[in-house]
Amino acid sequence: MTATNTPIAWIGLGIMGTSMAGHLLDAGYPLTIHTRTRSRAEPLLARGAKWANSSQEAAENCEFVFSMVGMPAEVEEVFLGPLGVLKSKSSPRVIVNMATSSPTLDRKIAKIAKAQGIGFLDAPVSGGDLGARNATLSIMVGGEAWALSEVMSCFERMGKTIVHHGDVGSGQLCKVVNQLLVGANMVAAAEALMLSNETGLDSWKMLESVGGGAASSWTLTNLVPRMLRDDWDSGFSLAYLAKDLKIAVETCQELGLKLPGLALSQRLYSRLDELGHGAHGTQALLKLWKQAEASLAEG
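Structure for this chain only, please, in the form predicted alone.
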């Protein structure tokens, strides 16, 4: 363990945030944590983290503040709300949004932070629950280079691929591209398994063949086996992918860009979320395919 005296705050302890914060705690950082449901914090508190009753309280006397929450409205609340990070009396040096949100929102937060002399980074991640647990995430960063250099040692505790894409918002734009690929790959994977089943192929053998060739992908390696085991638990929830794909579609609309593959995956996932399946993992698209198709046909 490498000890450090730099105090850090972490806000949001979902499936991924808990592991990510845990890596910083393991590295020896004095860690203050806050999340909506305190019971989720208990394992980290037992390991030495300190509890805060709000995002504002968590940020007090901390050099860096990281947030990993679910929805854009939560991101705004964490940073700009009445008990938000930017209401703290002692300003942190750098604040970091690691959730997927709109580039416009992150630019808004960055502008307010800069007026207070605080650096801001948008740093969404890819790699799912496995990447978070194994500290192998891909971290896509937007913001000023000096702010990135301040927190780089923290990022290195959470991920293996850390890329600076440019100004604030560029990390989120890269994540938009990432989620387009995730959505399209999941649609392709579900269709591939349906075709495999209809032809009478052994789907495990099929996966062995195509997974080692040109069709190989993270989805095939990590999520198709879950599909074949009827494992629909959430490593990354269907509701969150529906949200991310909506942001991707809105970004394309702003650019005047029409991408039919993105549009299809966004409609499928948004409709399944509306039908109450948001807590499933994204791989549940296969299980729910017929319901999604029927619903879209009706709508």
Second form
2 protein chains.
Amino acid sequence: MTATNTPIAWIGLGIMGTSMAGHLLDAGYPLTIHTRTRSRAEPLLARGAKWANSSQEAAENCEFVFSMVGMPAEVEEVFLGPLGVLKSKSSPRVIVNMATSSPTLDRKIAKIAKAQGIGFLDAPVSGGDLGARNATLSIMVGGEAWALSEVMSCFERMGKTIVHHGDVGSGQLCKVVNQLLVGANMVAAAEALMLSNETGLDSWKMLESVGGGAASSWTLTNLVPRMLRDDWDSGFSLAYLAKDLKIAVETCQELGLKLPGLALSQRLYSRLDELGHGAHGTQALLKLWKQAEASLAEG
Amino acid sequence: MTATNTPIAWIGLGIMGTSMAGHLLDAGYPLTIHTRTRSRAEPLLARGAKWANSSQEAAENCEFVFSMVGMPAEVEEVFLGPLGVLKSKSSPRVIVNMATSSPTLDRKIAKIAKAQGIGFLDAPVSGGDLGARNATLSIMVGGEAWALSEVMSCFERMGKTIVHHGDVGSGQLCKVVNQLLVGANMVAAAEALMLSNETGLDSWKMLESVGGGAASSWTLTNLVPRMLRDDWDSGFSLAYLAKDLKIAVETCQELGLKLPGLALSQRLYSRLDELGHGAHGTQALLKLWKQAEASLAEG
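Form predicted alone done, so how does the form predicted together with a further copy of the same chain look?
Let's see the whole complex now, leading with the same chain.
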């Protein structure tokens, strides 16, 4: 159990990061924060967090550093950039990447950290904005056991399912599996809705009939109703899913593993992102189908 | 509310049919039964059901006829064959096909029935052997409202979600959507497990991390553990899913609708059936993957 007077740095205050860091603040940890757009830090600054001008500055004099940013390039910048965590003059004990990025990148960061005597964990999450707000995230951890036990008390403030999968990168690998399922279940749901529409069924009645049994999924229960209401708002922006599916495909390529369902969902989400729908929720897959069904099916 | 002294005929006593007919017997309906293999009728005969030598004979002197057989060819035989229900000398009021078959076939039977003054319903189910045993099936009904109200009391003995989708064939169309989802969710689950295996993750830990959130599905919760235990027993034989997916693909062809995820799952399940795995449970998809992954991915 880590004492709650241990100073902590938090980098990245999007919707997820703000909720997660807020739980650490609530628990009493002295918190230093940094994020690209300073205005996003205001709510936590008002609650007592301390501002830092860079990731490097945030990491100075903190024992643990958590980062929750968007894209792999930002992850690299936060940890390895000229003003990154690993340039700090005083060394933190453990640094943690909670963003979804490639296992390869995380292994690279871990290696450089280890040479400086710093523990590294990859700890991507699932559960979305709601899970972050309610501290019910699933946290998938890769890295050395001693490093995990150092920050376990912090993870317990953010999530309810915390699983140690193995070496550095294994948390990311589990998240890759998670995203494969998210993408594939959405393709299934969108196709089901297209078929239901085209055959003239009432899709709400269809959902009532199929939603409780062997055909059911989180996607069907939670996102198909949003499709039916023409609600394309983002709980999770599809640009991020497109990025995650690309990581999944690259991981398969490295393994020489061919997964045609994954290849399909990756292709569909890339196309949708290229067409400018990246800020929409993942359920906007249906839109693409309606627009360009034939070319998609053949592409 | 139909009086429980209304004489009923039941045709088809597989695992599902036996449970479903048993509920009608328990409710007190006088039941006449027929099935291809007489020995399968013994348990219900011992409980007071009456034997008939053909579908035609079963239908004589009964007001309602329910049929629950396996393949579309058998459905056609039961209703339209030389010893079929529609050859009976005395007309039943309503006849019901509860098997999954093509909407086109059911429309054909309905038309012939109507010419004889008989109501027809398509009423395929989901929920499997457990749903049949516990009378918790989802029953998807197509056909005229008057016919449904005649047999509603019987349906209520067998299922808990009974939805009227519209004209004859619409129950089958909804079941087609259901099976599209079942097939696609299984492809997703099998690919997730392959990726988990190949990356060296502990798949039980993977399930713990991904099973509770946005990646979750009935398949992941119920059938992936069976894959992990090398348990290929059938709750639902994949030969039937292969048949259902073929109906789904044919339905899309009639509509000019291209659904690449459905095309993939149909291709995989046909291959598996051709290779002689038809009697295995649908979770045996994983086996095929392990055997012939590259050719499947490219086929």
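Bear in mind the structure is a predicted one, so any value in this text is a computation, not a measurement. Numbering follows the first chain given and starts at 1. C-alpha atoms forming the largest set that superposes within 1.5 Å between two forms make up the rigid core.
S.K.: Is residue 166 one of the residues whose Cα moves 2 Å or more between the two forms, with the core superposed?
M.R.: The answer is no; the displacement is under 2 Å.
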